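Quick heads-up: it's one chain on its own, the form predicted together with the partner chain, in structure tokens.
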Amino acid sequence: MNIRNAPPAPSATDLPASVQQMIGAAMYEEETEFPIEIGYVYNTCAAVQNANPIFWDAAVAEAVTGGPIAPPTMMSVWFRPHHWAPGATGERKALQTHFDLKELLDLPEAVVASNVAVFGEPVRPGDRLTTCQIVRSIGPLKQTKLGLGRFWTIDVETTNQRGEWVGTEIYTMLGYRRPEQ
């Protein structure tokens, strides 16, 4: 399913081969650490005082959404690692392809230029979700206010255990080098 309004911009032609081959490839596939649970749904709704009855009233949920669901904006919540787990070592980064690009393109600084979340099939208690990261485009080197850098776009696509599309987060980043660097 095409969730974009327009095709991604063509990428720059001066990219190293190691970077070029990342474009369009699904990377860092990862499954949620636990099945989706209703407790986090209640915690989230309570935190923002969201009284939407599809999250609180089983009869309404059945009538509207065919049973309980999680708020769509919780999509990224399900992939955040536990603060601690047995045997865990080091810090895991949420958007590893972004950090890979910074390193491979030798652009030590980066900021998020924009972030769009697009929501598909609702997430339900008991679901197991899978995510992967896809670099969609990498722009040419250009001079920005922050320094010389490139814009790149990464999609984080999420599917459920039935292979249905759950949503996509589209990150546009500016990787750059400060003038003094």
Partner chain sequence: MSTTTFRSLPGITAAEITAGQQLPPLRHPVSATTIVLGALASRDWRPMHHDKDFAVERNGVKNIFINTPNNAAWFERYITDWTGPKGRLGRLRFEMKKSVFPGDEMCFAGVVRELATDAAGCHWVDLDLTISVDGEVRTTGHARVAVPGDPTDNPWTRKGERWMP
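So that was the form predicted together with the partner chain. Now I'd like the form predicted on its own, please.
This part shows the chain on its own.
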């Protein structure tokens, strides 16, 4: 299920024009810095003690999935920037759109309220993935226990080098300002 063309949800009407223009727009398209590596898969599976033979045994992977795959839950791993890379400048952040919204809406604090992942084609060693971030909705100002803020939803859509949809991670965040003490 590719949700890239899903219509944006209704959003608050008091948003600055620069923020309104972000809703429904694909932003920060980027490609993985290196092809998917089986070593990362092994390290991740070892770290969480995932003994599923699909990830460890080539014969099982071939029989079940047509060859080696990465655990679907690793989808966001491939886009976490290294703290340093040759030629990179400035601070490197995952989910940059979220940080843009915090700044543009003057909401310096934030928490992840929910995260849902929907998976498509499996990620295989050697794949090169591309992702983009799409703001789906931004809610009205709301008083919460944490402070005055807004909820927003960002989809992170991922495709492989063949243009096949790999999956979408849906983040709902609460950006807020702490009450004055």
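Everything numeric here is computed off the predicted structure, so don't read it as measured data. Numbering follows the first chain given and starts at 1. What we label the rigid core is the largest C-alpha set whose atoms superpose within 1.5 Å from one form to the other.
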{"property": "W84: CA movement between the two forms [superposed on rigid core, Å]", "result": "3.1"}
